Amino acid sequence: MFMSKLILETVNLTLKIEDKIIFQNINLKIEKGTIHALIGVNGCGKSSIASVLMGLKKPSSGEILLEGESIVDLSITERAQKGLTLAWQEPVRFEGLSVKDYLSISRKTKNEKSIKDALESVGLISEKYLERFVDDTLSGGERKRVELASILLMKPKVAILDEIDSGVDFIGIDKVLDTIRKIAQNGSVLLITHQDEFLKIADKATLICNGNILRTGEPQEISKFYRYECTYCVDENNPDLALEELLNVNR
């Protein structure tokens, strides 16, 4: 049986801002060619973990290893050059930059057809979108899909997708899921999500609670625990929101 090798690993990764612990002792192991889902209520630390992995924030302590090499002291650009990329929770905007030019920057091949194929993969008709601008004339969901197409063309070693489903209409969800699978064929995906539909395509899932890893395992088991067995704990970072969400989860 084929066993994937680790491509991204965190060791006791911790982030404190002043006296506030955002997350602590995060130990993630992401294998090559897999989709690893990160779930948990809003405010539990998921997006902050993504930011630290990409270098947007510096951890207070701990280690980040990409293919066994420490990247914790590298800049965002250096991490990107080594094959790490992040799809922002808020979709990108570039005034005056066309979709075609934006995707041309990302592609690893000179084949023009690859750009059209990437757009079609995320459910956008190339003839209607190539000359449009990556700005507010596109909806948030459309910009999300254009960004996902750019990651597909980029072929990163690890793609961190933060709430990639946000703003994507129901019709586009299947296309997005298929594209995430394609990205994982060339590398690995850390998928931050709330949707069960997205958990179904994951190979492994990790549940974050109040800045800590609660458990890691099969996505179906983690989803079931998250929805039906989580206790009524309160996130000290955002107690009102956390309690409301946990109550909803357990209904």
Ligand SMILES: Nc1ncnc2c1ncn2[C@@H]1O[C@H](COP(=O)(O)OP(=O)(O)OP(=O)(O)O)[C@@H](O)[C@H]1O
Second form
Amino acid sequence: MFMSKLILETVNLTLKIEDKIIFQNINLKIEKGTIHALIGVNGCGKSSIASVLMGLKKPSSGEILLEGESIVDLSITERAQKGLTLAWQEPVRFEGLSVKDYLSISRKTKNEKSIKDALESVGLISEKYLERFVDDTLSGGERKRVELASILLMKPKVAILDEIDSGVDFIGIDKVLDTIRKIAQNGSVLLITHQDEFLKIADKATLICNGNILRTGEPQEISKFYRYECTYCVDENNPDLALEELLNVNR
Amino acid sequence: MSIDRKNEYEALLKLLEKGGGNAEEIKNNIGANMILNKDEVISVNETEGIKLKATKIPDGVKASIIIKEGYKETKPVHLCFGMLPKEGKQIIKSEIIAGKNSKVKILSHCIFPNAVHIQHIMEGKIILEEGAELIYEEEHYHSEEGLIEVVPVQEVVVEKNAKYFNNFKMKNGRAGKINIDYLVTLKEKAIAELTTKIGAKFDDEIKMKEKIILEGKESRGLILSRIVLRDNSTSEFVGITVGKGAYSKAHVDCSEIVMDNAKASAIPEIQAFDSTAKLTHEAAIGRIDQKQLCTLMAKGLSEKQAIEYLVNGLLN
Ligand SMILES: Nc1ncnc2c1ncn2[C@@H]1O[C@H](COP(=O)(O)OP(=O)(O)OP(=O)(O)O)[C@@H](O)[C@H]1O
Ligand SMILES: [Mg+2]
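Rather than the form predicted alone that you just supplied, could I have the structure of the form predicted in complex with the named molecule?
Every component of the complex follows; first up is the chain already shown.
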């Protein structure tokens, strides 16, 4: 039997909100066991793609395939149970829910120690954090790391991490990078990021430009193109024509 | 203790234990305790620093709790107000005096396991003398379906530098009709925090009126309420803070989650009589936060399970 290398694939995925195109014709191909970066300027549509993949928003058209099966009509819960999960760009806070209880939700094994290990993995001392609450008493960086620990415990097939790096300090960053690699050992990661540090651990990168995929390829190359060559990304006040041209060139 | 009393005593403690309460401390008489069933005093255990007195009144008991000056105790005083029958009325008139610089926690367990139609009226007069610290926790264990009418009324005076913490919590069962009426007066540098957490269902009716008068300068007050309403339940919340003392400060934080056909209203009222007083309030009534729900669902929980987690977090 033919075994596809792809774990997650989108086909002409498009989202319009009240006639406004948020993104269109997105054809993403994420391979098993890889870290796939999604980059692009603020507002280009990265988080919107993540939301549609997870099922928070319905796409206007297009397909989402997880291991070759359509998941477009599945609920968030069903998608998660099939192994897809998402860490939001701005994780929410939960009054009265302890870090320990929060992490127990995503823990796959009965093993209590796995929770401690997950916290240590993201660089949080478990004794200090287990009894804390996942509410607004956690700092931004702490909250992000707790979220990443939760994703690690889920052992997902595909983890979408939306700027999991933002707000994490320079010491924590290495822990976060290591943890992302760990997640990729058992699954794949769609990594939305603005940081070069993070592109270094990616196997592939896709550049989103005004809701379109402009290029997919080797991360450093895509990053260089994004920063220096894409006239649309470099100067967003450029007319739409530039984007059209770029899209044609890259087709 | 007569055989009846002994049976009642054991029944109440068993129920308390089943509901997650600490019955061991009562059984072993660790700390002071008082146990009532309806209008009968079942047992009283005093300690060196805590004087307890209970006398029968029509339909209830008059209880007095006096904490000696300077007495500090880490083990809580257990008050067990039970009502084993299905129907009836129980009136508890209590008087609590926390002596100067004393520090005590009172755990009041209200147990109505068989209630079909019960009225439970608690009228408390509480005085915290200078520098005293009192934590008063009221935990309710109700039957799953019965209609219980609970009327907790408290008049509290918190003298200079004293601290009063009141927690009202529905541990299990159906809330029924709850009509809370608290009036707390704070003297110079006194502190009061009133926390109420209630989950309501069926056609439960929750009414709360909590008022803090900040009389003394630099006194501080907090009214915090968390209410989760399902089915056809209703709630009316009124939180009043009155700032009279210079640099007094108070905050009202009321958050209610409304599901099904439930209805809620919240009225925070603020009255400042001193230009340096700072009174703030926030009230939020709404359905469950969608982003919170989605976050938990993205971890594989069903919507129902996710709601349970959110509600438990809010109420515990
Ligand atoms: N509900 C909405 N209605 C209208 N426009 C929306 C809506 N949601 C998002 N947008 C717009 O869609 C675009 C893409 O937003 P998105 O959050 O996906 O960007 P992003 O690439 O994640 O940006 P950032 O790097 O800042 O996180 C933005 O221009 C945003 O303003
Ligand atoms: Mg974004």
